[in-house]
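Below you'll find only one chain, the form predicted on its own, shown as structure tokens.
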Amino acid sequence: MAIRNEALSCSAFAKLKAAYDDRKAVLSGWKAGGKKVVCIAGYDVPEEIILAADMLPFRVTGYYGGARKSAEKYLEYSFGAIWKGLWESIAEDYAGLMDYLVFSSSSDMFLKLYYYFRTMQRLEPERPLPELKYLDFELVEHVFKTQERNERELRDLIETVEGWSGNRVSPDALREAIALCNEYRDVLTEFSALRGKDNCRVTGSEALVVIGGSMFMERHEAIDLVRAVTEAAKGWKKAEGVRVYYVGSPQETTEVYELAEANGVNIVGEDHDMGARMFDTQVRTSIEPVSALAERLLNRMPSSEKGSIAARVKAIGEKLEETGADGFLTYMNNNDEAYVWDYPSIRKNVLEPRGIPSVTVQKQTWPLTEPETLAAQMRELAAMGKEAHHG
């Protein structure tokens, strides 16, 4: 199913969709308006620090406008679809629009891209690349020294953005930014409740548009629009399809979600950073702000790449209970197979005891080269999910 007319006719949803569909236009508009922007690659870069410096955070995603010629020229085979798209955006599509770019260690691929772009800056100094920063967080071990290390990285980021902006990041400014981002995560959580088991009013693709579109807006505007969509969506028709939880490669467009919906599957939650993972944990306001931001890094849902198997099993079990999913989908782009290493334990300890069927999709590309094969896998999951639900 495509995004429904009742969503498209909602003015707040339409504004979010415009930002989601043309992210470059948002960045261009901000730059043309004289705003200072820090581009972000990686979901663990704290926007609060950027906002506290009176700059705007802008999430860089992949290029989906056609052939990725630069990525094919410079990157080897091991880079999957998401990473080639990100390269193309930075190296070509957003060229001249980015002054600053911060990578984080939320994936080892971000480190590779950081080093590749540093090398390109040295070898091709005429190319209009941004000033680069890498945040080397520890995201696996949850011990006191990890907290200390991450606080050092955050304080280093503060010093960097102060230099970029010319503004001091005071504790009060940081607390104000934390409060704003907590409010933003609150409204997304309230919206996401409309994907719930007993009151599912939005489809997975509609949710991606609202969550993703809000990433490419100034936070006050995003909060207002998400609230407006939430109120409107309460009156939308119930979303159809077997309820499925998604784990795997980030989905930066609605293509796969819409294909799933056309074949009987409605994705009601996801473990990727263009969806529900983005707002899963708040920043504590009762402690020193840098410590609180570092604490959030470790309290977030563990990712397949940076979390232990035990932590992943526990977290996935909680998410399946929370979403009331009747099926489980693991979706992986080619050369993006981190999502299978914890799957045997998840299947044994979470899926089988609950009778939840699963399908694993591998070696996907962009554009999709075998959409009919993928559609058949979605239909298979929908059939198994229906049987499990009524069994």
Contents of the next structure:
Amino acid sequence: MAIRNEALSCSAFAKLKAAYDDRKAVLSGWKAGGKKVVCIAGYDVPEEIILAADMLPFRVTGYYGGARKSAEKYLEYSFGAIWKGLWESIAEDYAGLMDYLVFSSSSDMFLKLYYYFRTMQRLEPERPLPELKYLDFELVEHVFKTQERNERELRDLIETVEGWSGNRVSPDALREAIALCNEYRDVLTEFSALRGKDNCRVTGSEALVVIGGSMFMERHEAIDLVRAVTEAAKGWKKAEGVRVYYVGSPQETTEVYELAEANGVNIVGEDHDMGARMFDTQVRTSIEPVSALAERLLNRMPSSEKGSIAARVKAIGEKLEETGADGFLTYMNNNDEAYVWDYPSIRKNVLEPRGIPSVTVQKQTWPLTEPETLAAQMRELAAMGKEAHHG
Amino acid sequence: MAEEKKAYETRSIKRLEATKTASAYQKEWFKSLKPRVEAGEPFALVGADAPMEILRAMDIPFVVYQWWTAICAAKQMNTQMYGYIRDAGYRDDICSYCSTAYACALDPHPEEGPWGGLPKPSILITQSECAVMGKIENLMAEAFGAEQYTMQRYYEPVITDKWWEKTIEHWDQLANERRRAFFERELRDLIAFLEQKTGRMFDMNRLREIMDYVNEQDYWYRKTRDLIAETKPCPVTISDTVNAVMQAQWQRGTKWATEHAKSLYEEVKFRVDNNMPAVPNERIRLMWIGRGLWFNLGFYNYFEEKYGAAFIWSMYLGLAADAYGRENYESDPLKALGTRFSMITDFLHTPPFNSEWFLKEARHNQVDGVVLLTSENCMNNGDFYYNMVKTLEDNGFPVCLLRADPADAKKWNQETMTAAVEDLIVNRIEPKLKK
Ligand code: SF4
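Moving on from the form predicted on its own, please list the structure of the form predicted together with its partner chain.
So here's everything in the complex, that chain up top.
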């Protein structure tokens, strides 16, 4: 099982897939169309602010498929696959297409890349790099001073994008953008219900395409297409495979999910931002908009990299209930292994009491160098999950 | 053959009294710590970037857990320690530098650790320099039953070029008002937490005293660093200085540490005045960038003997000289302290501030080449080495990159590492010297 024909023959799905598969074409098209684009590297940059300035947010991703000559030259081995890919996209593949790039503190590696590119601007001034901005949010400590700090960072971003766009970000424009993005997150939530336990109509890889593809298009179009796919998918055949919840390195292509599906595992939820975590929390509309955006940052599911172990244990327990998963997969790229320190606590406090089997996959590279080993691990997880489900 | 065997000697030659007295003092201090902790006094385990001066001002004893790693490594105990981590279901091949104290918490016989073992901390204070560290700290706190207090970080990158010219006299120019205010608030919050937790009141005048001691201590470190930098052949090597400085930095802000720093200077000066080079056949001066090779400080001896190549620079003395002192703090000690504890990471790990400083130090110390140790199993390891190497090499300092685990002796490959440094000496430095 992978992306099924009924999905591929759905025109809304096909449009989302086209954007998902060729992100650079989207960026080039926007640029050629004279749109002002703000590129984003980080999972916590609020698109609402960019939209309110009448600019387009474009997520820069890391699974750049070609040779990573530039990343190999400039980056240390401690940068895992996704970070090397991100470097390659920014330094080479999207060179000249990006005018502005905003990083956020969603991962320590975004900070490093920000500093590295800032230094590259000095080292190689002829290189066409965008204007850079770093948003230093605190994302772990839930206290008032964090809220204040994050609001301050957001107000800085507003000032910056006002300068870039020449447009004032008025409270009304911000409210309008928040409403639009809430609607976008709503339609993705409705779509994701089709990954649910009793009515699972989409596979993990199909979900990645819909969620990911929708990121690379204008919000109104994305909303319409996700709605259309949701309607269509209600009539698709039930998705097979042992229901597994995924934590770990973000998956920016469908390869790993498809490999899982081919070996009896269907990923029905994930904690990364190319999947369900991206839209898991709404922005409150009844309060001042900047406060509301800052509040969302702290209300999101604690990320696998940054969240404290206690917060992760709690959140994973909730997600397993929500998704009705029968298996648990921890997937780590080489040198992207913060999650390894969560796992024993999750196993003890969440998985064992529920009898949920798990597999931990480590030291992965991109492209996959040992797909056979990975396939065997997926089969093992599928077998254990089946047994747990029936037993 | 006898000469070859020396390559496997892991203990360094201790030339200095200051090194011996620092170790002896630390041992005694540790001994006196245990009964205090057992009697119910608060005891803090802290990250290397925690503001230790605040704890000192409140008379709360502390151990820096990364330094504890160094002590365990020097005693060749780490490999055994990481076994406890593996047995608990974690990986023993990553993050060794930051996980030793956690391993100690899992040790069934903690009293067999260095100096009678790490007492059980009641408080864990950190800044979580990286996300993984935050998680290991969660585990440590739980295992020790300690209360964890994490200070927020803030990276607004506004420090200027040539930061080392600003740190001491013009620290207010290192960061903008927002960042200075941010860290001042972090310090005030920490003080409030500690007061509540320990029932002890913070005393600003005591902090002033400590700041004065630190300034004096670092004045002696500057003089020592300058003396080493300017003296050829070098009076001491890093085998002498790293322990002497690291252990005294642990006691930073005390009368003892200040006097120790002065005695270190005097001893080095005595060696200079009496023409007592550390490596009498010194032909080559090398810089060691990166964490100390604690389990194998004898590594450097081989190159001294065989090539007359002396490792004369490490960050421990260099940073103590350039990064810690803060004069003119009187009106605002917390703001001044804030610019210290929050910015060491910037100075050391953030490009281009790190590379510019290393270049300045390479020039000042008249080195011929650089060995750069990158910590193999640290995911946070990345200081933009490309930029560091380029900056140094473009200015005539060839660089050899070593990739190793500085904490776990079992992964160290003496042959490979020796060969890499020999390659730097024989193929890149010596031909240049012959010209
Ligand atoms: S990644 Fe590096 S800095 Fe972070 S906890 Fe591990 S060893 Fe320490």
